[in-house]
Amino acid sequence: MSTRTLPLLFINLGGEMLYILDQRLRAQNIPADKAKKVSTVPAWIEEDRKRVMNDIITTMFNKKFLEELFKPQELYSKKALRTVFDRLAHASIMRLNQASMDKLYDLMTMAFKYQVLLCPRPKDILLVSFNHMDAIKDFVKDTPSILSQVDETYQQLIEMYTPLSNGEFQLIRQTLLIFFQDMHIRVSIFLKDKVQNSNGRFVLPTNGPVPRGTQIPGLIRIFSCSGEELTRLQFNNGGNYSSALREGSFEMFGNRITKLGTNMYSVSRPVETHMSGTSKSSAQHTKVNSAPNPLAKEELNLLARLMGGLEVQKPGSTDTGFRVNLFATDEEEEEALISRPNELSYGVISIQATKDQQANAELTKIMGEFTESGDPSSSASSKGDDLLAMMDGL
């Protein structure tokens, strides 16, 4: 496992949850008793979406949650990572239903999880990610004091992953397919471009460029121990490959060359998830073993260091907030909320986690409770899981 991945799995996953609110917040239809301040629904539409951006970017840039976010560490559990977003995602005035958040997490997670299976090379993971930093550089391009802390960041991933031999972005690759490799959620645009099969694995295509630095596949050269070829065999190579494009930029500033990482949702077009199987829910994946978790109370202290720094922006008495759905209809969100699993139904434990040692000794506490229950099969697992799912109410 690399200790390097964390970075760039939430700065591409969070890129990917900027890509969808942006396009529902300019799908939706908001009702104009809601536009308070302008005299028209578009204009207070608009102003709104920038604000609910601004905010979310505000929060995911945080000088001292990207200070813990970039230290060296293992990736934690799908559970620790969902409370991170769902935190992140609520942080203005906007309200997703749980239904609508869980929908979110999987349209996020299967795009990332396509960009890393199609890269070419594994150091591209990097391109993919400054493909996201520059979209979101772009969302608050007029927003001087957001822009700069976007700035700063893209500065520390150049200086952390540009000097990384190719060894080890394989390994940040690998660990990055461990955390996405049970993750099988339909999604409509993969499926109506026959990208994903009917059972949530996608298709990796056989043809289109190389790698950079390799050859097109279809020649076995044989050659002697003084370094002579002495014959050439030609086979069929089953695809249709064409030579390695120009290496694309690891600068602040260029042309990455490759589209993953650019936004799918910029042309207007359907985002749903479908069940997989038999399951009815589309979270599906997110089912924790119930086997005790070793690091469970490492992730607790994680999760207290990084809400440190997500300070989410409370409607106050002059803002109500807006509910955001995504999905086509009330009824379908509420129809997906009614099935939703039972291990992903939770509770909320109210700790104050603003500074960091007193986060840490409650959690610290609170593990000490069931940790010492001497049923780790039914107790101290479940408390632990249970417990990761409620951080989100901090």
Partner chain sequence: MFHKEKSIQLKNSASALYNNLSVLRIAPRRLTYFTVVHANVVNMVSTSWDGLNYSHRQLQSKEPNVATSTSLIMQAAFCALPSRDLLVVSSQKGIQMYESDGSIMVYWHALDTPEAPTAHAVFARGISAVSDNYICVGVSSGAVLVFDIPSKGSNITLSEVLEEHKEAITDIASECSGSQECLANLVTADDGGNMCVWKSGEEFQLLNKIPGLDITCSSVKLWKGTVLAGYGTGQIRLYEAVTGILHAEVNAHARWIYSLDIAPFSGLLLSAAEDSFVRVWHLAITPETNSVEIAHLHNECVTDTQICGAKFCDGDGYAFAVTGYDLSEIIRYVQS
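Next up, the form predicted together with the partner chain in place of the form predicted on its own?
This part shows the chain on its own.
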């Protein structure tokens, strides 16, 4: 459907990922002696948190990567997108195991599904994205080089999306809703706030402000042929609506009015999930996913191109690599991995980048451009080989 959907999907999911990681990194930021008693996870220091956030944001807003992302294209499959976020989450010294990564991805996707479903007008998806972008800018406010990278993307988003019509935004929204269709994972923060039901469906209020441009339902007006109003009738709308709020800002700065897309986590509201999709719909979910996709090869080539722009650090040696746990304890994490329903597991896709001539050439090209601004920690000459090897090892 809409070929303009992928940038919004990526930025909003990325924004949610950063919220969650920031909250977990802060929660694990506890004195080392205390940490030893409750967990084997080594304590984080504030500097590490900043480094991880900066590394991931730098990778997310890599120029070459975004260039590929902003090209008109169809959405990737769920698996392909999950692979992109796996790489992104590991763009720094932080490591997540399978269970934590699954949980992270579930939280991100359900949060953005909620925002897409609830946004009052299709166009408000852009305000949701701006809330994420504003928060990302705040994460890197002390690092001017990354900030300018983020600002550039901000500008690009404004240029690309603000001219779109209501109908085009609705098509983007419908495309996103197809992407999130049949995902009903229960998220504790939503359940506690009573915005999600125990069956995983989100609560749709029939009260509160109507969207901007919409009148409160309840009035019928009849006109004469000359345009005079002849009669006015009221009817019971069955809800309890109020008038629209003022318009949010579609500029680089300003109040977005909507709270959708802002950070809902804090140290006192930690990240938790209940890992139970309603069994019926999870089964359906798999059925759709496992249908053979004849476009898979084309998609993987695109993905390989995209990933060419994703700078990934080699896993650090044991003393520099930090592990982050999305669960309260290590035991809980292990249990989650074992007990996770099969149909909710994301398979790993394999990209044979070195075997595909075209993708290979493209990748080499991208990586050629890459070495100039290359990561100082790995030598420029071995960089290309590493990336290709990484692709094969996915």
